[in-house]
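As a starting point, one isolated chain is supplied in structure tokens, in the form predicted on its own.
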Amino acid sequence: MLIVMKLNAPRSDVERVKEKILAIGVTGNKGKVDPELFLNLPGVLEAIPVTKPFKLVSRDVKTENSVIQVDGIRIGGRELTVVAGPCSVESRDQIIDLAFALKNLGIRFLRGGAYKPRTSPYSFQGLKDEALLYLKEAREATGLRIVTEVKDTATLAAVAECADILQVGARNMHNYSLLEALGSVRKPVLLKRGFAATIEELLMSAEYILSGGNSNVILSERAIRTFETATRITPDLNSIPIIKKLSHLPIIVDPSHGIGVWDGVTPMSLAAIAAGADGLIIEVHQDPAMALSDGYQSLKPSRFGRLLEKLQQLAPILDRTLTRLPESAGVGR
């Protein structure tokens, strides 16, 4: 049961509700609790029966789709959201040049890793604070909003000062200290599904953030680990309609990490949107062969532009929209 109090309810009304809850608990009640037991109490606005372990993220609490606002840009509405950029910020010139290229394609969200938690401690870990400075400069120069990963509570303040959307990577989906801290940050959070996590576990991780007071959560299907070795991991597009049924939160798909090969990104992107995703987060790099991380799954801007054209053709078939993009030029990966 979720009890919603009136905005101006005095502390005494809250305490009365708590006493009622304790009284019901003492009786050992194991059945459904009648909402009328609370609706008659002073100060109570709603009493919502909730049958799932995740409450605030569920359709039981909110039947309509949530729309997350980022400087007036809506995520989760009819308009599809596309986030693009390199896995890692590698230099000032790299990220600023790419930001202009993406802006010319109509993109409004730039992704780029500053702090990079990697499987191997010997892999490139990101430029860290230096990368945050370059991302800020890219935003000032182009107006693109920044999406970058926060890997722990120690760096949360620095990353939050730079980012418009804070990304929680797949490895940190179970970092409950970080999730709790993000509950008190009034910025949108992009929460990626762990590669060994169930749908319920993803929604429970989102519940941590919402229960802390931050309702601006965007879910992300990245892919799950299976026995298949031909792809990096396995994109679970099954999860999209299931999550849409269970939760009101928007969900975007990461086809780059899912399939792990650049020539599979376009078909998986189209499939994700067809399955009902609210958007995509795609890795784009000027020179994938020289990328310091995830180059093999990255698209060159020219091929990314052609993907956007296909998305623009697909969107109206699904009763979605995609902001009109200029024609991409050139030939390349």
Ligand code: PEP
Second form
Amino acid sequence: MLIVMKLNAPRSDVERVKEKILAIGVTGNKGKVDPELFLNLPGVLEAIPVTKPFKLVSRDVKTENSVIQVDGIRIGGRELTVVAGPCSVESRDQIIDLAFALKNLGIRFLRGGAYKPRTSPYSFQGLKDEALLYLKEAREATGLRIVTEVKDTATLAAVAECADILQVGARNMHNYSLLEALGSVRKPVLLKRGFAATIEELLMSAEYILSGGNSNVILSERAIRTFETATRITPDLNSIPIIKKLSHLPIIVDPSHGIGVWDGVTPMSLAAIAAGADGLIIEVHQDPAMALSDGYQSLKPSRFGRLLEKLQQLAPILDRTLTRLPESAGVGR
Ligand code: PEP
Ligand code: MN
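Form predicted on its own done, so how does the form predicted together with the ligand look?
To see the whole picture, the full complex is given below, headed by that same chain.
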């Protein structure tokens, strides 16, 4: 049961509600607790029965869609958000050049991994703090907002200082210490669904962050493991309408990690938006063949630009908008 107090309810009203809860706890309740027990008390605005293992992320608590704001840029609602950039920050020149190329395509959010949680300990692990410096420089030079992954609580403060949005990777969706720590960070969190996690588990992970006091969570569908072997993993676009029904939080899709091959990224991006996603996070690299991670699923900027054109045509059919900064706003290099 979620009990919402009136804004100016005095402390004594809150205490009375607490006493009532304790009394029910002591005597026990047979079956459902009747909301009337609380609605009759002074100062109580609403009493919402909760039957699901998550509350704050659910539509039971908030019926309208949440819109997350980053310096006035809206994520969710009618607006489609596109985050783009390389899997990993590989060098200063790579990230700065790509940031300008993306800005010239009208993009407002730059992604790039600094701390990379890799399946193999022998794979490239990211440039870490050095990458954070380059991301900061890219932000200052282009005005693009930064999305980068936070891998653990030990590096959270450093990553949060650089990032405008903190990405929690698929492998970390169940890292409850990290989720708890993110509850007290004042930055939006992009929470990816683990590849063996159910929709309910994703929502419970988001609940950790909201219940810690940070309501700025953006969910991200990636893909789940199935018996199919033609792709490493299977994008679960069914989750979009299901999550939209259950939760008010925005959800963006990662078609790059979803299908895992570059020539599948455009069709799966269009499918995700058609299914109701609030945006996309896409891997883009100047020279995918030379990328230090995930090159085979990265788009070159030119192909990514063609995808944006298609998204812009699709948006009005779905009653959505895709804001792209005018090309002239980009600082040429
Ligand atoms: C990434 O975004 O590069 C990444 C590692 O994602 P995921 O956590 O979905 O594997
Ligand atoms: Mn990647």
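Positions refer to the first chain, counted from 1. The shown structure was predicted, so the numbers you read here are calculated from the model rather than taken from an experiment. The term rigid core refers to the maximal set of C-alpha atoms that superpose within 1.5 Å between the two forms.
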Core-aligned CA displacement of residue 41 at least 2 Å between the two forms: yes
task: Tell me, please, whether between the two forms the C-alpha of residue 9 is shifted by 2 Å or more, with the rigid core used for superposition.
output: yes
message: Once you overlay the rigid core, does the Cα of residue 19 travel 2 Å or further between the two forms?
response: yes
